[in-house]
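Here's a solo chain for you in structure tokens, the form predicted on its own.
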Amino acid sequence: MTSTRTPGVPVVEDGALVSTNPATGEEVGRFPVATAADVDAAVARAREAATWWVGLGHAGRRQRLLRYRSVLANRITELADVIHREGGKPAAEAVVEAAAAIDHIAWAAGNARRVLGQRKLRGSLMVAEHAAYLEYQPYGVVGVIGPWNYPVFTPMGSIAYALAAGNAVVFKPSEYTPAVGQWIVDRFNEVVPEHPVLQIVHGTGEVGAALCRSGVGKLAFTGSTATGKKVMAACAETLTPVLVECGGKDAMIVEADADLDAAVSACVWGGMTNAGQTCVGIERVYVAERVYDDFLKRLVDRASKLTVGVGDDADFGPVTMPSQIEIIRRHIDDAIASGGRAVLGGPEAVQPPYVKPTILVDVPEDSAAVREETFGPTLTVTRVRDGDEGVERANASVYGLGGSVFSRSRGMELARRLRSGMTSINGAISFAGVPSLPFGGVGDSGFGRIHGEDGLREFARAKAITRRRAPSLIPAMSFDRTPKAVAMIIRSVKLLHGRSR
């Protein structure tokens, strides 16, 4: 069967998801749609294979998640390809999120047992008599939900950290970008091939709802904050805990005192790297007003030397989504329209599949172009008085993502104002690249984390434990106690908790 089809939009023929190139039309690749009814027999299975998985220990997690980190070590230009036929994205910025997903993969394989394993934890000398213990242990299978801009990067947080933890993965891949996700699950298949630890299911909306729906013990899920708010009311039939990373309307800062050079720099690259398809990319800039016009003008010239296209040489490539650009293309308008001025690109910047860098500034706070999510290669660039407005600017949104603040002086104090779940000093995006640190938001960008240690117990229950090692001296706890022991409680509690100091 053959249809007239808008590259990069994904179509269903003949019961397989066919994916393209959006840039060229090419077709990548065909998977199939997976039903209701395939959605939970793989999770059936990964019941099964969750129990094998968990029986092998840390050791034997880690061994296999470490052996997976070098196969794709080893193969990344050919992952990188897989990334820009199928996303647009240029091979080197492939390059690149690849690598940070392959050093996160090597953090939780190797911090796992420290971080999970179970520890003794100090009592109380109320209940003297019984030694504290704490462990985490799997839900069993996780589901993860992956979006499309970061294919390989963003769905691993999840998937890497809720394996390490012992928990076996039932991943569904955005149904833009199918062939990258199962290449990455076909590669870790050759490393664990006894059991279907990690699986793949393909397909539209409806099959992330029934992954919602299917009774895994927890669904992580990364996109925008519409869908997140589905997802979570679709996870509430069942009581299904849920992780949500979705959008954001990240700020930079640029204080008076900061390094110009290095600001721009980290602009240009942390708001249009990716077309600007970052969920932690920068999309409104506040500049003090002492250095305004030398940073503005700075900026102009760096991004103007950017280059888009298809080509190894582009600094990036088309916008994956053609739906995501009447997105930017109404926020350019609305921003020019409300009394803003493009100083860079506008609307002439939109030419189908591909945005060209714009720049925008006099853009009014109430514009949709600084409230809404834009996901493209914009920016829109605000004289503030000093990096204090520059907070109370950047925090006057309903996300909390990340964030940049670039100050020789007050760097830390801005960044720990910023209302954001993430803040870079001096750089962008770089929380990103650290895997010790926990990823996610607050307010619309969502809750819960990935990355670091937060990443491993996120994917993981707590669980007390206690174990009595002696007699009890003052019964508390049973109805054996007597008047006696009633006045030594109280004695107690006083002794212990009385004084103010």
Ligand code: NDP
Contents of the next structure:
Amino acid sequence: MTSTRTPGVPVVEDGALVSTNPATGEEVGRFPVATAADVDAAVARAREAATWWVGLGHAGRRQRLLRYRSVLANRITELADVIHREGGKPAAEAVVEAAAAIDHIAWAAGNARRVLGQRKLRGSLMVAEHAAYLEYQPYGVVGVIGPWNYPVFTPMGSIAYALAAGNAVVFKPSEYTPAVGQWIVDRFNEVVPEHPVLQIVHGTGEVGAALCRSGVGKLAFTGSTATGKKVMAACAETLTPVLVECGGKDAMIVEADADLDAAVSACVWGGMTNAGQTCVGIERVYVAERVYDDFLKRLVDRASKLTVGVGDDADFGPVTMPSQIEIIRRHIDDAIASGGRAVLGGPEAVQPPYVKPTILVDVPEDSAAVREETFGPTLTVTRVRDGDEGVERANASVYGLGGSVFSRSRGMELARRLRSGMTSINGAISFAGVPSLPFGGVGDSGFGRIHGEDGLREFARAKAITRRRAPSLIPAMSFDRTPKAVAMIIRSVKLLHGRSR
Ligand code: NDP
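Next, give the form predicted in complex with the ligand, keeping in mind that what was shown is the form predicted on its own.
Next comes the full complex, and the chain you just saw is listed first.
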């Protein structure tokens, strides 16, 4: 946090967090910075609001969430404008982000009762006199800490699902995108004015740390792996359960039988949308040797036509967080110093606040550009024998978030072998737009799932209930059991489980 203004870098002035446009430095908004006491007070208010919210039942929450989603849908261009002004991404990309988030709100609202509501399950012979029920109950208050790169889509993957599950939410947006966070929370509170079911607390990482220690029932974090570890450590003090969605180093595998035009199109968009600042963005490409030269030529040709700038006609905008530019520069320099070549862009593509499309080849697998998350519009393209070697190399990463496979005949086989939470076959990032599919990673990419049925269950506790419906036929779980009952148990177990198949 600096006291003099650099475009895009938030500052605190007179107790207010001031956010600015990363390309122009224009002020976007100022927001009061919360203290730890403010965070605790917000959580206390949320606890009371949660009681009211739960009392509405699935139908009442569904109705309000669907109203919220329609408000966002009707004001989508306004929302996209705030995203564009604060984060720098072109308005069209902001519309796509907001549209996907709105879809998730509708799905979570529409499916919460089916997934989380009470259901009767089959009992067991040993306790046949008891009926069995399962339901999922909310945690009460869920804390959500979000990143700046998709300031609506990403936190909404937690917020909408947590709300639909019956929780109240206290949301801490990234200090880089407070205006977007405030806008989505304000719209919710217009739809649900009765109680503070969704609140926002602004500030730097310290406010996030305070939220971890505030006694929330669960903490959903999206951000870097390093901060994710700090969040887990803070939550461990109170045994607060966590959902941790971290970074990635996603690979695309292009098999020899791939549709190369489709692969090139997906690769350029998957790697460079939002200036490469996408957790599930493509950063490494492994291409079968038979099609490598052809693919690379087409890729460079397509990527060289991308436009970069602040205008609406740009394909992507500035790097949102200026400090990330040095990481991108280091990765490009390291790739070249270790024997790689830039076939497009390179060190001269780094023109703060922009980084132009960069394609690197012959980069050793142990260089930073292949191992670490770059979060810029750069791709390493590597020749491999075939898709099998591609999978092997893709999996040699500490991360395991998403990924992509291009093949006409081997798509499913290769996709299943990728060590990641999600994979697109003959596409890129498409899984993020399907609300019924869970989203999350393995390894350093974190654990737990947002979206889909798993995402709803992530924000609820399983509650098991049995109810006696008749006297015990065989009183197995009682000191009243007789030798005759034990003999019956032995006979029953042999009958039920004694066969080898
Ligand atoms: P950071 O880890 O820097 O920050 C994430 C959030 O945590 C911010 O709100 C930040 O606040 C807050 N924070 C910082 N320090 C602490 C702390 N000690 N305790 C609690 N909260 C804290 O990540 P970025 O914002 O830079 O986001 C980019 C990262 O997010 C990338 O690695 C990307 O891959 C990942 N990501 C993962 C996604 C997924 O679903 N798996 C989706 C999108 C992004 P502040 O900003 O105020 O410092």
